[in-house]
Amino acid sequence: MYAQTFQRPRSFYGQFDRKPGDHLTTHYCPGCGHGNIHKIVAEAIDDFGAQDRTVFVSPVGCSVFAYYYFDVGNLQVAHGRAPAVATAVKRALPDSLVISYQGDGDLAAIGGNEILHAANRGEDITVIFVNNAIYGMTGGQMAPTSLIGMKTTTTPMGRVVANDGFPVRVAELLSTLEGPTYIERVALYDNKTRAKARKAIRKALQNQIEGRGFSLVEVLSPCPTGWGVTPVDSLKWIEENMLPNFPLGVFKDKSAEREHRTHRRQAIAIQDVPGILGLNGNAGNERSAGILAGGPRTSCPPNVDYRLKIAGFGGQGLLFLGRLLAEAGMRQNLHVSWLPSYGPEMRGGTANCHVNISTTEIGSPLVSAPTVLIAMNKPSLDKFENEVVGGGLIIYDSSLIDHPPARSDVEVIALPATEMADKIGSAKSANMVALGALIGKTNMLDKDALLHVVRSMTKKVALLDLNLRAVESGFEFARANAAEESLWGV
């Protein structure tokens, strides 16, 4: 007797829950290869006993929410800048199992100085490198691994090798170096070539596992949204149209040959770093606790652990709420981390900002579950409110906001922000009001300090005396509303 399961990798979580919106699918589009070469890699990943040490690098693309379903450690950096990203995890983190996934836009154009240095150095990292011949996330323009003759958003009557130039062949630009290990380009147009790409790719992770320097594999991927046909006619477009200006097969192999790396440094222990910068005085140990000179310090508070979340429209000053809040709890000794977030899939929408503040370190600026959620209009409360933990705190500004949150498991304070700022001179001090608010309820931070902390970072003086009168009068609302709720027994 035996029973076959079929189940998910360990490596991928069980659902999606970084992910906005259906937390059981992806947020590809139908018949897009990041799919496959996102199972590939799991299962490798698990098989190799490997997954609380990897740490996977995704940049700018169509992978750029590659946290969203891998349940390792994960980077998100700037866009084409994977492989220095890469080069420096793990040269910091020898043991780890680093893997930069990148698309062609991104490794081919912006970041081809990176790929080309990363491999010319024959760094101890794998490069998973995407090309569909196309800028996927963006909206279709001519990426530089494009067809002669193939139209896209930035060449309407195809590319033409007089304009344009020739499409770039990555896998056979590198293989000239002397530095690369292994170099091998897939394709993903059937059962036979999805198994030769499953292949290539453990051979270049287990090069890595055992030293042997860099490994790229190029796979030739579907992307049926950006091409205009169906996700079925995308597996013969490869065929037809990929397939004869990127040949298949292994363009380097030396991976018999490299024998275990020794890193070239030892990683340095992190109490010599202070030494190191020249930070063992009093003024570098000043410096190292985020505090600026003039500033009053005060002690660190007990067992702070806040989880925050600042949403609204741009231009609301959201983001320097944020800083302020991040400024104002390193002076008070707490860890702190602050993370802005404006990307594509916020187009026509929401900004916001991630800030923790904890009296412990802190593993991730990434705020998937808000202890709190500041939000300043209707589309950041719809967004975001059933992301806050129960027990948690919702401040809303009630004067652009038509409707109090659904939840009940939650504190909630209707703070008419926009019009309190209104009438203290202009509505643009509503954040200030915001954050007045959230410490007059919390009492999360020292409020003399916050103070300071907001003289110091106002840079325009005719908005300074607003600033700190919007802090206080959202101080005193929180107060006043504490204060109620106290008397009703709310």
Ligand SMILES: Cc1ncc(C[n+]2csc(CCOP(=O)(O)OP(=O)(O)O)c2C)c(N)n1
The other form holds:
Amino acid sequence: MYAQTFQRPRSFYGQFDRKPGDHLTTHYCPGCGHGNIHKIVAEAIDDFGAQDRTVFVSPVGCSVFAYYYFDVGNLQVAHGRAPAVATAVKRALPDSLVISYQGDGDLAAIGGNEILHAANRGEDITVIFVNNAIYGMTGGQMAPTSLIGMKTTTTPMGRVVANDGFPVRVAELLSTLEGPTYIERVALYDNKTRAKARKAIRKALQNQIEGRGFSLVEVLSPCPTGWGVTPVDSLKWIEENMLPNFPLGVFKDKSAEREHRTHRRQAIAIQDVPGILGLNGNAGNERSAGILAGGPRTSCPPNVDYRLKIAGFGGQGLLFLGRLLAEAGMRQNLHVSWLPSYGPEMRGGTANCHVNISTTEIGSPLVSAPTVLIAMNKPSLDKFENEVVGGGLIIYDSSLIDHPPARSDVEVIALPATEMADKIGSAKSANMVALGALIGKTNMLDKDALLHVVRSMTKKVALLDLNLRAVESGFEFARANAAEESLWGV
Amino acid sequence: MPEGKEKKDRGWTEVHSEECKGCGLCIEACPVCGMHLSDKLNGRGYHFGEYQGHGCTGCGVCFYACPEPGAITVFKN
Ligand SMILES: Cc1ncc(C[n+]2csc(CCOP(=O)(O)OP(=O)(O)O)c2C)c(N)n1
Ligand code: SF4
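Could you give the coordinates for the form predicted in complex with the named molecule, as opposed to the form predicted on its own above?
First the chain shown before, then all remaining chains and molecules of the complex.
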């Protein structure tokens, strides 16, 4: 009796839905090595019984469509970023079998940095690196792995060392790092090398199943189209041109010594977080309760649509002010966004953030026409004053800004925030004074709920009391200001 | 399926002609010269690979030489 022994792996979809009219073949060119490698990988997934926990990360390159073929979990990611995404998947789902599948343009050019660090961290992933010495998908441009003298569309006269450097030997390069467990270079030019490639890829996957860390198999793979030769001649091309530059072999193998790596990466239990952040003790309990508790917007108007720009010096805590607002809004079930914008300086430069707080969904986090401007230094007021919509609100720190805004069509609060904060105990809490004044004036968020958020987000326990008092004083200032205004009818 | 075929060989290879792109790698790979390109064209315009009907040992090298997921199935006796 004849029995099927070599057949289409089950880890491929029974039908490919990529294009109408052809549900059986891949999109690869005749003779392309991607197909052989796909087959080896799919067969290994079958044999290891791992189909239901495999996550295949497709790159940018000719293999961008691999997700149409592999009947496993699939992600298609930005050019060169497969190792980063694979890292995330593996850490979030330690039991998954994560395959980062990449070409040489993807891995060695634009993604050179990503692979270096994933390898160095010894991420418990399997990388299949398809080295065909060219950018296949985009029409045959030079890759870092292109050979000296090789004609490509971007090296029409041949690759020249003086201009283009040397072919990058990825397997050798990465094997100098401590992190990786197993690195081998294989090829696909005859039956023997194909068998070796199969063995190496299976080992690289098996390593991950056993939690042994980072494995990478570099495959010298034919690209007849990119090289301008027939599929049969492309085999010879590998042997004659690629082998002298890219010797085959095992460059690193610590598979036997490496223990299960995923067990070492213990995630932090959520109940331990307050302790780690030093939020224990009585105040801590209240604070951690605050982390979870959302306050109702009991006393607030039902519909809000605030677009805020909060600007000043770096170091004034204005990005933090914005985060507190967004966090408080979020806990009150509003739509929020927070977008920071700052220069390279940690202190003294300018910083601003854009905050949206709305009952309806937010289209863009960018605030170009604010309904509220909080300006905490002169340059910020000068720069953003004219962006505020008519009828909007400007709160400015009158301790630091010597002239009021020129606008007459907006409401203005001259808030001596820095002086007030200084009186309470530290000028650094001027941001909290401004926060209090904003709420006191607009009633956009429930004050008690906001104080909850201040409690849970103030990192330094010593500053908490000061911050709370600063919010209160800003709040009272705005209320008194409003009462005075209504008294005088302005 | 090679049902009803003479079962004297150790193996049997089937090429699903519509899945073949005519690259010729199976022909290059087969150690017993069991494959050739057909004179006929398939629906996609390729001269497809074809098993000549005798000599197969069921070794499977053509399966691994072929880049297409399901174009070749190899049977063993
Ligand atoms: C960010 C970004 N830059 C550039 C491109 C264009 N691009 C698409 S594929 C590719 C090269 C792919 O080459 P390789 O990784 O060797 O894969 P192959 O196609 O040879 O399998 C480039 C540069 C892109 N899609 N995205
Ligand atoms: S261009 Fe090269 S890598 Fe891309 S599918 Fe064709 S043969 Fe394969």
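By rigid core we mean the largest C-alpha set that fits within 1.5 Å across both forms. The structure presented is a predicted model; accordingly, all values stated were derived computationally and were not measured. Numbering follows the first chain given and starts at 1.
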*Taking the rigid core as the frame, does Ala109 move its C-alpha by 2 Å or more between the two forms?*
no
*Under a superposition restricted to the rigid core, does Met330 display a Cα displacement of 2 angstroms or more between the two forms?*
yes
